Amino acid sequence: MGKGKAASGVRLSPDVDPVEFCYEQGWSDGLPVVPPTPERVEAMLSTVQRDPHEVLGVFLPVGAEVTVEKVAINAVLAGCRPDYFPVVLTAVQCMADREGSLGGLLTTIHGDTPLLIINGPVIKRLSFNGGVNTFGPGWRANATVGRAIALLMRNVSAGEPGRFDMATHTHPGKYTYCIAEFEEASPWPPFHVERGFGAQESTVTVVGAHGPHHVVDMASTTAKGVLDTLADTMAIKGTYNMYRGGEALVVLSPTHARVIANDGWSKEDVKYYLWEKARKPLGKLRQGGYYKIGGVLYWPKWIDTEDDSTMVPVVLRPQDVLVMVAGGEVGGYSSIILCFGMPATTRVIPEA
């Protein structure tokens, strides 16, 4: 896309605390940041063979040119190690592929934010977590890579909350939102292989996402039992998805995945079953939620909008159900993440 301007620098006097200076400039999300010295930024840039001033995209709402250098600066601020930078850069390229929907995601009152899903050999090489305490703290790679994306959106694109970011309520994923798949615990091919990539390729997928809704089912011993519980949780009247579709990410714990697979169910079976069962009667949807605003505008013609008993699906196609495995080895828990505003996009992370 051409070249952008080089980032400007500032020299601080010895009596100025660089961390406090970053706070004063508005470069923080409220937590301390790592001052982006030229040496630290250069260490990031040295891990990729890219022109620092290459423009990756023009992000709304301010029409900001996002350059490789700006991504590196925010990766430093977030506390990333240099070898994490190719992952961060690839995630930004996924977002650039969705420029048309990214502006709405960053400025909506809805509160969605980009979620990163890591797959492939890079998980072990950089110690991304997809096991116990998934979505939680304790792993530098998850915490800082996700935070780098959040800081980039704040510092380059949307600015501080209340300026362009007008979310009424949001969730802690706006600090950092990055998980890996627990590929060894999955009874099916990994998430990225299902999306057309090689098992030995490392990828990052980015999707606009709500926070995780944890679902417990310690009683079911069959695939249908577990999936009925998940379907009931997915079909919530107070979501955009019930009125406008979108995607739904189902993060199965290893325990739930084994129960389902032991009944001989494939991922495609899971997707079709959840699409078929995660529904709400039209009559209930008319009573509130997003109906008077979204109403029937986004539903396909096969949904009979004249019949209150019509069952409306939370996603409009089986392929809009995204399925992966992550979490601790023990426990009848899974998570549902409703995704709206920016469809899932996957790219290969280049080797160093």
Contents of the next structure:
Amino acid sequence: MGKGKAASGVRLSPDVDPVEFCYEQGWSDGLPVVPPTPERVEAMLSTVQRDPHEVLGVFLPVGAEVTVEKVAINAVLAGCRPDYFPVVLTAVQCMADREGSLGGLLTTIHGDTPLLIINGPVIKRLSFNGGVNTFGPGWRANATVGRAIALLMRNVSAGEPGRFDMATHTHPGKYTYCIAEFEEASPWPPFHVERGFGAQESTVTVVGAHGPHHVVDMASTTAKGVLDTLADTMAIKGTYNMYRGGEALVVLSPTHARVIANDGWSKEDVKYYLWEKARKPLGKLRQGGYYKIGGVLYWPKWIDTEDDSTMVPVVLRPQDVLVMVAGGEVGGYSSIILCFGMPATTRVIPEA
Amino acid sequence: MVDTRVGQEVLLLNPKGEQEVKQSSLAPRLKSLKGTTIAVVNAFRDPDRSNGDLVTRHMGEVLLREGVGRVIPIRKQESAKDMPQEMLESLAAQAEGVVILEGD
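For comparison with the form predicted alone, would you give the structure of this protein in the form predicted in complex with the partner chain?
To see the whole picture, the full complex is given below, headed by that same chain.
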């Protein structure tokens, strides 16, 4: 995409606290940031073989060029270690692949935000967490890589909330939203392998996502039992997905994954079953939600919109159910994340 | 690594998007709407522009009442992006003025 301009700099006098200065400039998400000195930014850049001024994309709505250097500056702000930088950069490239969707995602009143899913050897090498307390705090890699993306969006793309980012409600993932798969606990091939990558490749997947909805099922001892509970949680009226499709990410705990796999079910079986079962009758959907907003129905022709008993699926194709395994080794809990606004995109993280 | 404690000079790099702002002047104002051709662009964000079409139609009616000779209604396909160059050139060739309608 060509070369962009070098980032400007500002020299602070000795009586100015750099952290407070960053707050005053609106560079922070509300939490303290690491001041982006040229030395720290250079340390990030040294981990990739890229021209710092290479333009990765032009992110709407601000329309500023996103250079490798700008990504590095925001990674410093977020508290990333330099060796996390290739992961951050790859995630930004995934977002650039979806540039057409990104502007809408970042500015909409809807409130979704990019979720990062990490797979492959990089999980162990950089200590990403895919186990206990998934989605929660305690791991620098998850916390700061997700935050780097959130800060970049704020600083380079969407601006301060209320200016371009107009979400009525959003969710805490807009501070940081990065999980890893617990590949060893999965009875199936890893998420990225299913998406066509090698098991020894490290990848990051980025998808526009709601917050996680926790699902408890401690009673079921069969695949159908667990999946019926998940399907019941997925098909809800108060979501875009019921009216417009999108994707649904199912983050199965190791316990639930074992129950399902022990019945001989593959991931493919899980996807088809949830697509078949996670449905709501058209008659109910007519009563609110996103029904006929703007005078439009988005359902494809094969959904009979004349019959109130038609069961409408929460996603329109089985392959739109994304399945991965993460979480503590014990516990009958999984999570459903309805995804809308930016389809899942996966890229390989180059080895440093 | 630079020490960033208060008490020493420090240089920070700007994490914000930096854009080159091009200076341009407004197009010459029309002295009168009488007999002119005006394009009305539906740049609404509603999913299929159907609500925007209503406002576009109404705007066209208002302009015709004000003496405009011809109204050209146009849909901008991607509300968040710049108008395609060919559309701009087509408008410049056909219309003496443009009204752009935006909303969500």
